[in-house]
Amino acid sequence: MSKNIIITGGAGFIGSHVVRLFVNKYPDYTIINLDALTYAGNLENLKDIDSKPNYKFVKANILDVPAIEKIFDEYHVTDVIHLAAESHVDRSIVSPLDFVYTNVIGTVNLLNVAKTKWAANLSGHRFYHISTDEVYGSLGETGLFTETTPYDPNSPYSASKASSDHFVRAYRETYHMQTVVSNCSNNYGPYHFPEKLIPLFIHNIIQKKPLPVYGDGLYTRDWLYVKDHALAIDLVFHEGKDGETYNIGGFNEWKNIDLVKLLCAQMDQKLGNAKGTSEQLITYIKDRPGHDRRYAIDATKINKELGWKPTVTFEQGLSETIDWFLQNSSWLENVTSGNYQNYYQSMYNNR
């Protein structure tokens, strides 16, 4: 069955992998990549598919309601996969309102437009909202986040995502929209913008710059390879039950300092450095406010109901990620120099 799907944030890290998967796997679908091309959005992430006949890019902001309405009308949109979000915790601490506007108001704007445009047959359309495990707060040394774990966000970022999750569920209960939500753990992989831990440290090791580790380095996260996440999103979109939530995790917990040491060891091997060279760059810095001690996802539900599980180990995924960054140094140089921002401004500021 043909579909016309908006994927918001499709030029971003996770979004670009989802767009690529859907464009290549479903030639009968039209995939509309809606992205505002803010600092982390990069069309170079999708240059391998930008000439595909079933791929469309539209530069628009989800805060711009008339623009969203126009896209729905022009492309006869049947479904939405919503990934567009401000997502960096440190940035949310400095500027929380940016996260309220994009993550909360932007999501409600999409819901309102979808509700209006699909009013004749709400059950025939799906609104899929991708969220984070950070909405659940922090875990102790034991236990896992499940789909029924109470929300307890501790940062402006996680609070904004928790709010957007609640609005999506409220629109299903109030207006009978067909919605589904998934909450994922930390993603890593190719095209990751280098403000997050793994790509930042790869970049810093290449540049022989310090590797800043918060606090004691014992904060624990569950890591999910982005290509495995895209496969999970595909399953949830097509086979997930209406109104359900699915937790997507890598079954893969690492303390930050252990992850950094593994990354250093792999980088030294790949760069031909003496063993222990990169570890000398580790620098412990003052902890950030509201830093959650541990996240860990229980992905049993999506495994049992939809048959999803990770396809690679963390060591394999990390090695592939490092190889990608080393083989795509021009991409890394462009996104860290800001040159691509100037290009986008010249190309799209009048559209």
Ligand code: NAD
Contents of the next structure:
Amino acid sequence: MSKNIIITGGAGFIGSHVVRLFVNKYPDYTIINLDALTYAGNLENLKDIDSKPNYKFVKANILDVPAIEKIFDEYHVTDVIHLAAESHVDRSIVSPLDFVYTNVIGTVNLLNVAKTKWAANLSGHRFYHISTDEVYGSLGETGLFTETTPYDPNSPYSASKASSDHFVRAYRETYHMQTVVSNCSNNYGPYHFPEKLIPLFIHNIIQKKPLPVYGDGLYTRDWLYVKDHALAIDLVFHEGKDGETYNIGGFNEWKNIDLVKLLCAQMDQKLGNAKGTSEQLITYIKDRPGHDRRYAIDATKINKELGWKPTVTFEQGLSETIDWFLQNSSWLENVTSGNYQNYYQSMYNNR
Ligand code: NAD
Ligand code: TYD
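If the one shown is the form predicted on its own, what is the structure of the form predicted together with nicotinamide-adenine-dinucleotide (NAD)?
Starting with the chain above, the whole complex follows.
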């Protein structure tokens, strides 16, 4: 059946992989990429598919209700996959309100417009909200986040995502909208903006700059290759049960310092450096306030119910990611010129 799907945040890191997958896999769907093109949005991420007839880009902000209404009318929107967000924890610590506006109010705006435009047949339309495992807070040495783990967000970013998840739930319970939510662990891969750990460290190794490890470096994250996340989103969108939540993760926990050492070793090999060269760049710096110690997802439900599991091992995915960054040096140069330099200085100088 043909669909007209808004994908919000389609010019960002994960969104661009989802847009690419849907545009290529579903020629009968019209994919409308709704994105405000903030510092994190980049149309270069989609230049391989932007001339396809089933792809449309609309520059719009999810805080601009009339603009969203116009897009719903113009494209007879049938479904929404909502990824647009402010996504970086460190920025949320500096500017929490930006996260409240986009992540909370922007999500409620989208829900409101969808509810109004789909009022005649609410059950015939799906609102799919993309969220994060960070809403569950921090784990101790053991245990995993399941779909029933209580929400316990610690950063302004995770608090804003938790709030948006609750609004999606409330719109389902109160207005009977057909919603589905997925909460995913840390992604990595091509087009990742170099403010996050892996792309920032790849960039710094190329530039022979210090690798700023926060605190004792023993914080743990569960890493998933972004293309595997996009495949999970495809599955949840088409086969996920109405009203359900699905946790998505890599079954792939790494302490930051171990990950950084693996990254250094792979980079040294690819750059033809002597063993141990990049590790010398590791510099421990002042910790992030409220830093969550450990995230790890139990992805059994999506595995058992929808048959999803990661297809790429971490070593493979990391190697492909490094190759992509080395082969796309102009992409990296473009996104790290201008304002990025100011960001970097304010975040890392004198820390
Ligand atoms: P990103 O920061 O790379 O991209 C966000 C996109 O949203 C950008 O294209 C930006 O221009 C757009 N955007 C921001 N504010 C907007 C606004 N007000 N109106 C319209 N567009 C706006 O983010 P990402 O890492 O690709 O994350 C995408 C989604 O996935 C987010 O909802 C995030 O919470 C979630 N998520 C991310 C990760 C991760 O590891 N990156 C893990 C789990 C969940
Ligand atoms: P990040 O990529 O920002 O993702 P998140 O905070 O959403 O998990 O950070 C991943 C981990 O790496 C986290 O424990 C913080 C740490 N980190 C550093 O040690 N140095 C850095 O420069 C950055 C950006 C992150």
